[in-house]
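Only one chain is included here, represented as structure tokens and corresponding to the form predicted alone.
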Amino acid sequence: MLIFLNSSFVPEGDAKVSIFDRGFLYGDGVFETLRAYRGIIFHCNDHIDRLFQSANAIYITLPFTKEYFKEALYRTLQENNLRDAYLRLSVTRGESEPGLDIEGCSHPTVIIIPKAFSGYPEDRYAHGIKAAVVNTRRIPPSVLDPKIKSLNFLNNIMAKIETKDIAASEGIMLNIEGYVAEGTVSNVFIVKDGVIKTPSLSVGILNGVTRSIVIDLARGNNTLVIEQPFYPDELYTADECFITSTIAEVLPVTSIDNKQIGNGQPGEISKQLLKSFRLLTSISI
């Protein structure tokens, strides 16, 4: 596999960064995960826009224009002869002497890692997945703005370790106040009496690209979507639950903390939104 590294393509075994790179030293950088369907990167511009927003928020001046980033992503696909893939775009602040001062960090490191990917196994969508509410709480906005998609993902990693230890597929994190926030790598939705509810951005979550698309799809189908805080008890009493992400698309959840959700099968609204989302990916192509 060829890796895009600072405007060059290098074999993955030769793709190296300095031990003084701040991404390595401190997780000092930002990233995006994108998905390509049959050679077209889905909502590429939205991901690049968010990359710039994240970088600006932590005072990284990106070395390329938005158009160059887009060209680099497509070149990475082409250089690797990939059509169905995911792409991990990372930007660090670059090299510096150890220490927190960012003075002199004027050359960010840009990396694009591609991997062939055509989706999760269909049985996950047919039967749903098992999720669990984990003990690790989401970092509050007063500590770190959730709009920043930071390389420092330790909060989510600790939640993912918990999730794996209890044999669940996804961990649901609460915020400091005990409201449902988001999954370790996803946004969370529930359905009750035909109404979709998802945590509002105010609880301290990332405004996922797929989250926004799914909300628009639901409202376009005349389904009421409410964005507001709610406690975990509403997860257990929901008729349906699903998660969204670039990689998972719209993935039904049929068990949370070993409690059956609804009738234990993916619900009609979840299935319809997955169908609508996949149609959208085809139309975009």
Second form
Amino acid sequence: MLIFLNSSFVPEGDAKVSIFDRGFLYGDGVFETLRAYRGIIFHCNDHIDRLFQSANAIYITLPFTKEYFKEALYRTLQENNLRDAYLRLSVTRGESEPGLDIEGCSHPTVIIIPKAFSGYPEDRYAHGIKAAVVNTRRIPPSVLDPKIKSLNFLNNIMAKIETKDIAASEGIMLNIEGYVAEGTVSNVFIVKDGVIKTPSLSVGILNGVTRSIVIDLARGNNTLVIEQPFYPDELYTADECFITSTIAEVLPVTSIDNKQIGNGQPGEISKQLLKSFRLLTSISI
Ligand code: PLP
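Right, the form predicted alone is done, so what does the form predicted together with pyridoxal-5'-phosphate (PLP) look like?
Below is the entire complex, every chain and molecule, led by the chain shown above.
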């Protein structure tokens, strides 16, 4: 695999960053995960916009224009002959002496790692996945805003470790006040009596690209979508639950904390949204 590293393409074995890189020293940087379907990067501009918002929020001045980032992502696909792929775009603050001061850090490191990927196995969509509410709380916006897609992912990693310990596929994190926030790598939705509910951004979550698309799709189908805080008891009594992400698309959740959701099968609204979402990925430019 050829890696994009600061404007050069380098074989993965030779793609190295300095031990003084702040991405390594402090998780000081931002990233995006993108997905290409048949050579087209889905909602590429939205991911690049969010990268710029994240970088801006932590005072990193990105070294390239949005157009250049887009070109670099497409070139990474082409250099690797990939059409259905996952692309991990990371930007660190670059190198500095150990120490927190960001003075003089003017050369961000930019890395794009590609991987062939054409989706999770279909049986996950056919049967739904198990999720669990984890004890690790989502970091509050007053500490580090979850809307910044930062390289500092320990909060989510701790939640993922817990999720694996309880043999679930996705961990649902609550915020400090006990409201449902988001999955370790996904946004969370429930359906009750035909109405879709998802935590509002004010709960302290990532403004998922897939979340926004799915909200628009549902509203376009005349389904009511409410963005508001809710407690975990609403998860257990929901008719349907699903998670969204660039990688997972719209993935039904059929059990939470070993409690069956609805009739234990993916719900009709979840299935319909997955279908509509896949229609978009099949025609997207
Ligand atoms: N929430 C978190 C914490 C994530 O890490 C992700 C994706 O990685 C998402 C939500 C979903 O975001 P998107 O739909 O933009 O992939």
